[in-house]
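As a starting point, one isolated chain is supplied in structure tokens, in the form predicted on its own.
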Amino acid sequence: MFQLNEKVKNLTPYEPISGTYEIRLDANESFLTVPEEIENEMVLALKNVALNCYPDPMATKLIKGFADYFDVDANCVTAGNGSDEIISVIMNAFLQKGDKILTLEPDFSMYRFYAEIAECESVKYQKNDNLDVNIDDVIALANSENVRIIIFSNPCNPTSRIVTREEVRKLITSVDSLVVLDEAYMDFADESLLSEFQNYDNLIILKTCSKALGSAALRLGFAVADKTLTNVIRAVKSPYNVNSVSQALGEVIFSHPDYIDYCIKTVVESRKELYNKILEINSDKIEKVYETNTNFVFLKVKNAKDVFEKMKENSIIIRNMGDYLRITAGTKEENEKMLEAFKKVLEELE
């Protein structure tokens, strides 16, 4: 009889909330949809996509688009299938079994996943009350322990707390490990090391359109690396990874720059206002609301999975992550419907 490994035989399949519900703001999604005048134009693009023929395997003019909004050099750029695809590759890349990464947490669980299927050990640096990294004693943790790769989100999910461009820079010249730094959400905040990524042979900086480009269907991520990382990436990356579809519909979204901004633009202020409004709910059960540098709000509740729960039968959906909320920034009419909601629950609980 065939029997599993130990690696993947008590591994079940993800599945994230199902059902309808009025108001989602549980998957850091964003709430704008891409006006008529682009979406006519993604329309005609997928109307020369050649369904019978394999996609361009380096993505080329996707990657040209995203070089050109990012102003970098597109010799230095891999498209991948999300980034979680990405993500994957650099650790069957860079890993061998046995090698350990090294996690600040709490972060995105998917690190620690696609390392373990590596077959390799994740080193836990944990984060303090505030949430806070302390950068020194991340680079005294990563070289006591021989870690082959360091990864983070930053700004971080979901604490949304961010590292400063100094800290990284510090990190990255201070250990021999290769630095994995996530910014899928640095389109929201200013400490991005996108303009400065060829300084270092051990950096890989990932980014995505799901978040701030409002392209989460489409699965499109990207990682940028010196050559020598690059190479690797794509040589270890599936041959055809992007398909047509969403290389076409990206093509068309890198293509409008200004549109790019005013997402951008929109979406800072709206979790400007959720996060201004959630501080000004009088309620004991809030215990900490953490600053925010995301296109969310990370906040410390009691008895946090009753909140949920209420807030779902309220048709209403949030994150629940323990002792914490993390709740998307949505619409104007959404925040202030998930706002009314969550006073009426907190005060139902007291």
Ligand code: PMP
The other form holds:
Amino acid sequence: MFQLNEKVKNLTPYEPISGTYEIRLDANESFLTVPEEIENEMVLALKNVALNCYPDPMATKLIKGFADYFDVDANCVTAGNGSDEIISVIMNAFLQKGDKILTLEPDFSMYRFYAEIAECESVKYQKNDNLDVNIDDVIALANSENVRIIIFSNPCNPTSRIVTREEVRKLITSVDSLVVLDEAYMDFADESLLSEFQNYDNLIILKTCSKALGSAALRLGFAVADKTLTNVIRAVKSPYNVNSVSQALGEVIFSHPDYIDYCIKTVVESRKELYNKILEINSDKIEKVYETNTNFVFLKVKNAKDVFEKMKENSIIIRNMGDYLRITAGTKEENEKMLEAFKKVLEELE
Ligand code: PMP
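Rather than the form predicted on its own that you just supplied, could I have the structure of the form predicted together with this ligand?
To see the whole picture, the full complex is given below, headed by that same chain.
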């Protein structure tokens, strides 16, 4: 009889919150939809997709669009089927069975998952109550545990906190490990290391089209690293990992830099307003609202699970993580409805 191996036998498929809700502010998606003019260009681009042919394995034009927008060398960029896929490729490429990775908890949970599938151990640096990262402690732990990879999101999902450029530079230059810097949310903040990635032979920066660029449906992620690391990522990924439809639509988006800038500005305005309005709520149920650097607000709330459930009863989905709630910035109307329901729910639970 076929027996499942240890590493997979207790796994269950990822299950996002299902069901129909009036407002969804749980997945850090963008609330913006493409304007008609760009949509029309997309329809034309789709007409030119050769369905009978395999996609361009190196997503050349898409990568050129990405590289032009972010002002990086296209030879140092790899495209993936979402940054999720790239994380998996990195773990499979740069780790060998028994190696250790270092994560900064709490952080994006997929890092540890892919490392475990690669039969590696995760060493966890635990952030303090304020959810700060002490870079010297991270460096000390990485070096004492001899970790192969340090991976973290900056700004962080879920905390929305940010580590400064200066601190990240210190980390990269103080360890022998590969540093994977997930800048999925950096378009909303200003501490990116993208302009200097060439200075380091142990740095991979991850980017995504799923957040600021409002294209989560396309599943487009990117790795930016020096040529040696890029060669490895390109060699290990599956050849036709980004489908032709996503490549074509992604190319259209990158051909509109003004639209991308507009998306970033509009989402940042929404999250600022959401953050300020949450700060104004006068409830002793709210223990702490963390400064936000992303497109969501992270807060510590008493009875967070009850609050989450009650919000769900109001047909509004936010994210609950233990004692915390994570609320994605939505349209003005969505934010208002969410805040109204949120205040009511907090009062009812007093
Ligand atoms: N990194 C972080 C920090 C994320 O929050 C997410 C998505 N929630 C991803 C990577 C994955 O993004 P993608 O849609 O590009 O796979």
